[in-house]
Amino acid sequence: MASANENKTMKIINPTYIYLDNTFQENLAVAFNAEIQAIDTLENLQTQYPEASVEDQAENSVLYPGFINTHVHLEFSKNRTTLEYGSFMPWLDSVIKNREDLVSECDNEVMMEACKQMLNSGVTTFGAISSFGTELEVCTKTPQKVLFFNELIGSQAATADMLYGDFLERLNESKNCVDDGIIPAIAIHSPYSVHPIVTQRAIALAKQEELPLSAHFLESQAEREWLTKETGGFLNFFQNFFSTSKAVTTVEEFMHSLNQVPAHLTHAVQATTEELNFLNEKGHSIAHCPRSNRLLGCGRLAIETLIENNMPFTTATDGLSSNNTLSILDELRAALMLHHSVPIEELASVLIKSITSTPAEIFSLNSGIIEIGKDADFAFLTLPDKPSSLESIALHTILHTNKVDKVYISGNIVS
């Protein structure tokens, strides 16, 4: 029997439908503060803690634990159509020319709405890659639980050890946010933007404090010719701004470099199978940013080759910079008509796992599953019907729902 003053903040939820351990039960309902403390029937929780409030939920809701997007640039979140899409390089262009401008406007007001966005979408918790901390005030005051991505970036010697020195202070204020829901970790940008040596530091600093790694990775066919042959679309942009026709790493290099520590690699597209598996059984894992890859014309992501080997990945949205959303669910929806070998109901059931379980168990975070002992994050929604069979309850989903009906963070309601 649960004690008094557990039930003065003790809250039962009764949908129609649960997503417990991959797939959907009916019948159960969940009792939680801040914390699930039971999975049960109704009658049975309404026993055990007789003084608990019970949300009684509309027909066909379904309950899932709170969604997690791993891959969100939030200081770019003023751009709307500013930047040209199409291509990587004449996108990466239009950044370069346009970025001032755009991070200038983008003001906490902005990255708010943001954060927002995704909320409504069901996110309870988003890694946000920083560049300069800015987005830092914002990630405390969000509602949303943040993996804070201090990212690394500079390809030039004589940079490093001022770039690390900066990268340092910004990693040591995220650490000071830890009570505000601030998860700090480290992010490198990418092999043909960093430095070997800072990417080898950026590392070691990643194992000895067991922070979470990520780093974007083979995103565009630019970004393989450089690294591989030093020729394409990135030797221009090198000659221009570095005086340097030299990549800084290769593809094997780097991901030899990685082997320290399990590391989110972003995108992957250009990656080849046997890379792939290289990583995979190096414990590395992928995040799939799919309307990103087609509006920047990096290519898809054969996420059917790493359902197939295992490898874990998740759907991410990647910023407004290369996005029209930050909703989860429309990134869903988009990957579901993308990958169109995978049987559909199976890929909706990956999906859901890829913002679920899956980042949940890649960051070690106490979330992505309704179980006893995780914390009371959750999405709730209704399906607009009662679905055809509890295995099309994933597909549903991504296919109907534009909006979370509730969020619960902590055992609190925030939207």
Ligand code: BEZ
Second form
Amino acid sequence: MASANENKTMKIINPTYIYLDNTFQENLAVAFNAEIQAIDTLENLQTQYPEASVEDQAENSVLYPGFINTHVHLEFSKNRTTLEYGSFMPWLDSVIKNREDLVSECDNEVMMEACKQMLNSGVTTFGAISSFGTELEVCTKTPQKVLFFNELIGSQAATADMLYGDFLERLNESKNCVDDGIIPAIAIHSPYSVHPIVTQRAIALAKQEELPLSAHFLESQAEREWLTKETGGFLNFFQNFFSTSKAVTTVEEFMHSLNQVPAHLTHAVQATTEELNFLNEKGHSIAHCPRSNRLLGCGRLAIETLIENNMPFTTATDGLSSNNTLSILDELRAALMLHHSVPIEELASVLIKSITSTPAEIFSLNSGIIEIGKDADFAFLTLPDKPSSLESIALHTILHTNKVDKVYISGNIVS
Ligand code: BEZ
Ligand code: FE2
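Output the form predicted together with the ligand next; the form predicted alone has already been displayed.
The complete assembly is shown below, putting the previous chain first.
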């Protein structure tokens, strides 16, 4: 029996359809305060919680758990037309050329607008990859929960200690913001850009402190060529910037260094099936960023291989440095059009999972699923008309939703 206090703040939401256990059901409502308290018919919930307020209802509405965007770079939110798209190395050159201007022009207002764009698409938790820590304040102020991935970058042994010290300071600052919705985490920029000693230290720390870990991995053909043959576009790059023709690690070495702790690996477009299977066996997962991969000429991640092998993957927007919007629904639409070999309703269903229960499981979040005891984080949206079947709701959601109607985080309406 709920306490009087719980009854006071209790709300009931009664959608036409509710996303439960990766399927859609009718005639069910949810009672919640900060957490989900009960799932039952509206009548039963009103009997159980007579003082609960019943939220607005709309025809053809769908209640989802809040969406989770696992990979975004807020620090590059100022970019629209500055960076060069089409091929990875020219894009990277353009990032290096414009980075200072882009980052200095990216003030809190710009980053808050980026958070708002995610919120409008139903995102209640996101993973912010932070190179400098400049977005920490915005991440504490945005209503969303934030996996704050303090990033390590630097391939040169000479600067390793200094960069690691700076990383530890940023990590500590993020640890001070737990009460503001920050979940401190670690990101290794990539195998080619982080010295293996530093990679080892970061992994050991992630293991010891049970911090979420992520890394960009085998994003481009150039990265694969560099790590396997020390040739290709990165040869020029490393010769020019670091006077070296040697890669700091190999694909094998990097993958094995991850054995100790599960990592969320972003892109993996150029990983072989064997490599993906190895990573899957070791408990790792993939962040799939289809629009970023397309814009940077990196190719297509064969998600059908991941689906076949039950390898967990999330779908994520990446930053505005390699995307035109941060809407997670725009991202799912792109994925829906890209992966033409997967039957379309099955694909739509897997994609919804990739922004709800899958990321929640990967990062042990108390959300991503509508279940008693989970945080009352919801994305509430309305389809334009009655869906032809329950099985088609994921597909129609992805096709037709530009903006969700309402977003709840820990039971509060935030948009
Ligand atoms: C580095 O800092 O060593 C680095 C950064 C970007 C690409 C490659 C290397
Ligand atoms: Fe990224």
